[in-house]
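Just the one chain here, laid out as structure tokens, in the form predicted on its own.
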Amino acid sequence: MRLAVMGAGAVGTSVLELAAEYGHRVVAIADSSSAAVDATGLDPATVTERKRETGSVGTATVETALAAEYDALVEATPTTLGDAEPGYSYVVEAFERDRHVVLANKGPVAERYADVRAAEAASDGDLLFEATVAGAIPTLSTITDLGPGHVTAVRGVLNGTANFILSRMAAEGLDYEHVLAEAQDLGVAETDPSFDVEGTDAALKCVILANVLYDREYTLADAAVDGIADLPGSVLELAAEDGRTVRLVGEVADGEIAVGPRLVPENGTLAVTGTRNIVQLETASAGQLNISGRGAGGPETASAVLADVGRLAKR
């Protein structure tokens, strides 16, 4: 298949990257206020090589690769709250020209998912959105498969910024700061770290896990969300005396959404360490399904947006 990729940041260049192994091409990528269109297909080093030298991917205009000939978008800006811009307008635009949208900007379907349906449903064009939530864990696709009706709750730990935090407050008894500190040197956390660890993103993830599986809208203000940042390191202490550890755990169930800090025995299938995530599936029939992987990385979160392209290009 032939992608526009919006957005060149990890994720959209590793699509960038990583598409040809997949047997599709990009033959569109731009950031912020530039644009790379081939429709051969571009070469990845030479854009990548252009965005670390001047800082732009290309000469051409966004507006140019939002008008190339493409048969799925692949739409990868940062999330944004509210109104969702601007991925939203460039997935409806995609919508608009019956082509098929592929999302890792978890904006649209958490922030605006009842406009996203009605403007694929006005379209000849499919969405799938694999990569909004837990990065490369399979966790829509397994739903779908399932059947949502079929799946009575789910949770899990879906950040792995502050699930590194936590384990390392855990394992070596340090407190928030120092570790958050060690988290930012390390590139785990970014220098405003506050979008993790206040649990803004796992409730994102969590939102859209509640969209699908009611087919209705909700959004953040929907969820009931707690994070880590006031937590101090005598919580870890205790809950270590009686064999337990805390992780910082999203969970969908009856219509309700929250996320929080949570005791967790210390070496249950919750109590995941470093960045790892882990869902946790509650079904009718199978039981409990847990899945655990990586769930975030720009190699890791575009496998998810590749696996998604496929999907579509077998339709």
Given for the second form:
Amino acid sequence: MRLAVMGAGAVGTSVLELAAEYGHRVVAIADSSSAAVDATGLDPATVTERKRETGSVGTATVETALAAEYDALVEATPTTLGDAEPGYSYVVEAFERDRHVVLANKGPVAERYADVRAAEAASDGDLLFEATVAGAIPTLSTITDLGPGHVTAVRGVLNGTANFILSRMAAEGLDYEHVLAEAQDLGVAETDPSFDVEGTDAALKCVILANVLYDREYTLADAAVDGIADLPGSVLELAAEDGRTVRLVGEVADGEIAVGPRLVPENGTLAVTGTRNIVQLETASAGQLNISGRGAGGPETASAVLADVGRLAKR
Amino acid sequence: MSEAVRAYTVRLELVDEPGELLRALEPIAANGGNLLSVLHERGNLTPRGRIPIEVDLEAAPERFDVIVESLRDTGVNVVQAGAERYGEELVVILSGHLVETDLSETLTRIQRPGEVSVMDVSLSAPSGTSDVSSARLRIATDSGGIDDVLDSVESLAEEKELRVITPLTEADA
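Right, and the form predicted together with the partner chain of this protein, after the form predicted on its own?
Below: every chain and molecule of the assembly, starting with the one above.
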């Protein structure tokens, strides 16, 4: 497949680097203000070196990348709240040209699900967005295989930053501010960590899961969200004394979405440590399924994007 | 389930013979009891050389008397019956200005005589009681009462601006 990649951050550049390995070719890549386009396929090394030296991927305009001859648009621009722009407009434009769309950006399916599905319905192109929920973990494709109607609940640890902080606090008896500073030094947490520690990121993933599970549109406003910011260390101590620990758990069940710190058994399935994620599916006839793995990172998320591209190629 | 249903613990002694346990449990279901758990201490023997069994069950009080009678009728040795206990337990952690917001009043409002009881409280106040502290509460409730308890704890926490960490109630291996 010929791919146009919108967004040249960790995920976008990893898609560029890994595409050939998966038998695909990136014909265009765009960052926020420039683009590189080559119908015969871009050379990853050239593009990433240019980006590193000059700050832009090429000399072409973003519009040129959108107008390139591609089969699937990979939307990997940063997630924005509210109108989900510019990602949303890129998606709509691709569908108007009857092209497929693969999302790594959560915004369009978390904030404007009905609009995106309507644009898809009017197009010959199809939409897949495995990478938007729990990075490398095959969550949405598993739900699709099982059939959304056979999945009665989904819960999980869906934010690696929050999980890193909670597991370090519990293991080392350190307070929140200390561990957050450490996470920022390690590059696990952003300078402004609010998106992760206030539960917004996990909630967006749950909203996407709810959109897939139930036949109605959910947005962030439908989720009850509580984060882990400033959680006192004494909470983790009291939990540990009782053989438990605290995890930021997102839950989608009975048509409702909730994200918040929850008590889980210390050695239980959901108590993954470090930046790991886990998704737990409750099914009507197959019991409980647990899938854990890396929920973020450039190559990890790009592997989910390229798995979607592979699914579209088989259609 | 009617409100009159109560949880009971019954202690039995069984002869160590095949089929004995099944024979002891049959009258419970047959007389309208709901079996909650069976603790079978096979390694332990009573002074009379029998195997002690502890059975937790739910039943309406009038049905419970019938169950005990029918157990005795089938020749099962009922050692103790009727020690009432709560059906379910949960642990929550509250955090915030617990002392300033009157922890004992908080606990009193969680309890409901005969239905909900705070079994124990562990308080952690590393920076003194005037600062943020946390408390772990073990709460016992009638079977099926967990959701109500969680609702009331959550609304209390909201009123007193406390943070509440609730357990995942779904079975989690």
